[in-house]
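Given next, in structure tokens, is a single chain: the form predicted on its own.
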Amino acid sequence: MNAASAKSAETRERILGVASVEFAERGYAGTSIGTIAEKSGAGKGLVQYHFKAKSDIAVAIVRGAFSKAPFANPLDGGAEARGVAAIVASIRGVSGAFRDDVRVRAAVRLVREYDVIPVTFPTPYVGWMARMAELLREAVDDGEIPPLSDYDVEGWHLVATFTGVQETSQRLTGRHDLPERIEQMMALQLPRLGVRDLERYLGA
């Protein structure tokens, strides 16, 4: 990548970073191209060079958030984990992203506000659901849980349960209690899947 391309990529990332903070805090309607341009130091013309409309920025944030780790891909440093251990690591990783990653928080808010945004967003969570189904199959293969009737359905429900917990945590405490609530969720859900030794997986 030459110097001009590198500078252009850096500017684009800076715009997305500022936009993520604005969308997470103010929502789509409360965020303007002008504010993003001012706070990023890029200028309105340069913002619109990279993104023709505010909705294009929103799409880029949503696509970036839900297509990368920890949603669809193995967690960094967790390639060795399989089955139930990998499910726990993935859920904890996503929980941390919801709490600490402003781009994920922005993406979640934007998806929630889809009805006022003139664009079709990439469907969230589907990659994570598929990952959960894959890990459940590993857990069965490794003898950690008994065979399941439908791995895709179980993966869907794990993700849906998580999203409900995080949404409730957001509404009631601004996600301050999310780590505790997620641990409680897993302590309830894992035995339902047939996990017997909870301490082995949740003790860490």
The other form holds:
There are 2 protein chains.
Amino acid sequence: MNAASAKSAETRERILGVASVEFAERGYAGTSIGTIAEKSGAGKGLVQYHFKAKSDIAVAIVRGAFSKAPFANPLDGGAEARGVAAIVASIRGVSGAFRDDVRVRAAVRLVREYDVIPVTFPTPYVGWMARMAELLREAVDDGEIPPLSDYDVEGWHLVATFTGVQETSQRLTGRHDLPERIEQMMALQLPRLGVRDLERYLGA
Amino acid sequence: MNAASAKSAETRERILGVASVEFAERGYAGTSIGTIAEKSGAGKGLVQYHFKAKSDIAVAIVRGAFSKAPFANPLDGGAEARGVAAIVASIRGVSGAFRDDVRVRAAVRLVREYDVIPVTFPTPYVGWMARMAELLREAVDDGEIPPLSDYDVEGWHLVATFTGVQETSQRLTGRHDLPERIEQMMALQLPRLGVRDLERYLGA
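Please give the corresponding structure for the form predicted together with another copy of the chain, as opposed to the form predicted on its own shown earlier.
All chains and molecules follow, beginning with the one already shown.
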């Protein structure tokens, strides 16, 4: 990458960072290209050089957030954890990102507002569901849990349960109790899946 | 109720019915008092006689939807079902309402859009959570399940799980697979709570 394109990439990132803060706080309708241009110091011309419309910025944020580990938890990345430990790490990682990563928070809010945004977002959940199903198979292969009757259903249900815990914690406490509720969720759900030594996987 | 107030109550209901269809389809921002006045045939004057602002209509719909059985499942109503059977009936009832009752669908969308609506909605979930905790205690009293370690946590978690299943089904299939996913959810979660004879409670 030469100096000019490095600078251009840096500007694009700065625009996405500022836009994430705005989208996360004010939602899609409450955020304008003008504000993003001003707060990023890029100016309207440069913003529009990188993104034709506000909806393009929204798509870039959503795509970026959901392609990131721990959602994707890429198989080719030689992840250290396997099976149950990887499930726990993935759930804790996503939960942490919901609280701490403004781009993920922006993406979640944008996806929630999808019906007022004139673009098609990448389908949420399905990648993570498939990954969960795979990790459950791994856990069976490694003898951590007994075989399950339907891995796709379990992967679907695990992600849906996480989604509900996240959503409920957000509405009732602004995600204040999310870490505690996520640990509760795993302590309730992992035994159901046949995990015996809970302490081993959930212990600090 | 005299004829005039019966007619007035009927007009109010008609306004709420029309507004529910609009809110459910177009969201809060996409719905105007003008359209509600026109489609209900009430005219702007009458609409504003009943509701000072669009946000008052939204609050009335949300309040009405969440005070209804099966969310509330009132204790004084002499409900036929108890314990596990009542939990199953309540979950199926709420799930059915999400699909079939346009006022509930409107309420759910309005609550989802709460951050762009300038009013305070009644807090969602908590009434249903308390009711679930109570039904779990009933199930223990009736010998249907063994004692649980924390009824409030279980009530919270059950409602959060339902919420996630609902939300996920809505996003991925427009609630097309909701009935099936809800039955799956109960088949996975009830044994976790110690329900043994699943067929007895979930059988058609």
